[in-house]
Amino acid sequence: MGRSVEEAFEQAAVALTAVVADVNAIKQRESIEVRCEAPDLELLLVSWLNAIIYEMAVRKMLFGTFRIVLAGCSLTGTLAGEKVDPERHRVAVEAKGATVTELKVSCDQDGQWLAQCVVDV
């Protein structure tokens, strides 16, 4: 959850990383930028999380800090993290992909944004 849709997407990314490894053990040594587009915010969330999963797999990195900028249903995100260090990171599982199961992006009456979906591991 977050006070903005951007913050909710960033928190969803932190939750994704927390499934894989201890977020607090990840140092922000390197930043990369990703871009995503989708027809709506819900599918943009899936695209965003899948972009992170892709970068984790291809670069053999873990990311602990996320910042995004939204422009409609386009997203530019910055992922900060480091190469996996088996001694420190103790990777529990490998995330395979974000799905549309339980997919929801919404704002409640208090102005808090929720961004959620199921991630296959």
The other form holds:
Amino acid sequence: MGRSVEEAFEQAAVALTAVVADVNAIKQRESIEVRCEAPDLELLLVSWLNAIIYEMAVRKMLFGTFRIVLAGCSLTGTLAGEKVDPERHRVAVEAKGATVTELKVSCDQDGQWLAQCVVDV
Amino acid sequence: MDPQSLLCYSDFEWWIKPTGQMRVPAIIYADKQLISGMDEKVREQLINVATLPGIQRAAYAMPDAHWGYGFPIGGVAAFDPNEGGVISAGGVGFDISCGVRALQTTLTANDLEAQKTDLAEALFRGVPAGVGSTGAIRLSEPEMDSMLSGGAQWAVGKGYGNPADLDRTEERGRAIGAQPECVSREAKKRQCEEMGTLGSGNHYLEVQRVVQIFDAVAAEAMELHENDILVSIHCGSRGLGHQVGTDYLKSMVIQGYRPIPDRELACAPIHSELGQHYLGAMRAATNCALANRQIITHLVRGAFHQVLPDVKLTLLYDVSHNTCKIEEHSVDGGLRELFVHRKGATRSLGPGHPDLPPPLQAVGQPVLIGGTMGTESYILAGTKQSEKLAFSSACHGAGRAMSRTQATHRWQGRQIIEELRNRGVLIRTRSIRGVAEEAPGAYKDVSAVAAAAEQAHLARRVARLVPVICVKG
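Moving from the form predicted alone, what structure would you give for the form predicted together with its partner chain?
Zooming out: every chain and molecule, the one shown earlier first.
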């Protein structure tokens, strides 16, 4: 949830990380940038989360802070985090991929944005 | 799910007759209690699968079915390419060719007792497991492609295991028709450091003890006896398979078959460029899973030999439960070549099937059912009836009864490890939180699932095993 699409996407990324590890234990030692595009906002959410999963997997890193700049149906995201430390980060499970199940990006009457989907672990 | 919403054909067979867009019925094999414990989403997803083009006979759910993405987990569906049949990335699952491999040892429970702690440590040191873990093997790009084409046969050729292991692996350890060129660079990069790793979540490496024999004849053919020690490996195609699933799910959503009732059912006609590319990539990921379990077998043997040098480990069977395979099945009185999706479902070939190794011809294929670290696992044998019932398929495990969050609210990892230690089960893990999320109580009753599979004639119970050592990812 968030007051803008950007904030909802950033919060979705935090929620993804919370499935994998303790978000509060992740220090911001290194930043990386990712770019994604998709035909619509919902698929952009899936692409965004999958980009984070990919970076976690290949860099053996966890990310706790996320910032995105949205331009239509493409985004540039900045992920900040550090190498995995299983004990300190209280790791639980790897994320395999974000799916299109229960996929929804919408704005309610109060202007609150929702960004959700099921992640396979 | 409310059993009243289904047509009861027998105590273990429940139908949803075709209505609306459904092309075939949906059939659930389970008892009333298991049905009551299933998510309503299983019903919804089965109905959706039954609407897909080219589907044959029915959309099936096994006794351990639960809510998945697109297809339910514990789902089976077969498609005829000549009737517009489709292939679905969500119908196979992200962990392509995830499966179970059972190794027999020359040990009995008594032989192991004094060395149990040392063996647990050796296995924990020897087999990388958990979030962020890496293996010792690094593959160059050409070697990666050779692995993706060759599967367990490639691994044995590199010295990871014995040629005899291949006799007891589905398709002799190699999926034919793999196309490494259909696997993205990202997927290959994700696999770079993950060969020979177990993964996390519900993946495990267990040392188990046979505590009960149900079918003496089948047990004899499988050389299973009470108190025998076995090793069970549950894992899949690691990062490469996950990325293949991710890449092709997106492609199928954007360019795949239309119309579909929900985009989570994204699929492509088998006779299409996208369908053929997915098939080539999926088979390459299958080979990655088969190679991975073969390498882990080699690591397990190494760990055993450090502690118990004289012990021999031979492969009982390796069977995958997230697959799509081309198989010949009888439909409307004739044999047809179908693409059988099994997502969280195990192939269950009956006695006499030509794909079975000679020692198992008389009794059927071992169906390996993983339990939880605190309960039990089962070895079943495929039945001839299973072909007519569900394209020769059976269940694959217990299935979760609650979410990971609910489990961590109810249990603490250290408490579970201590309780299991007091019951003689040694847990080794780098993730205490993972142990809480995987608490035995978070799963359904695997014994009820195995019994229902037998009563529905999908497979018959041969042996029950309990864990002795469990390395959790």
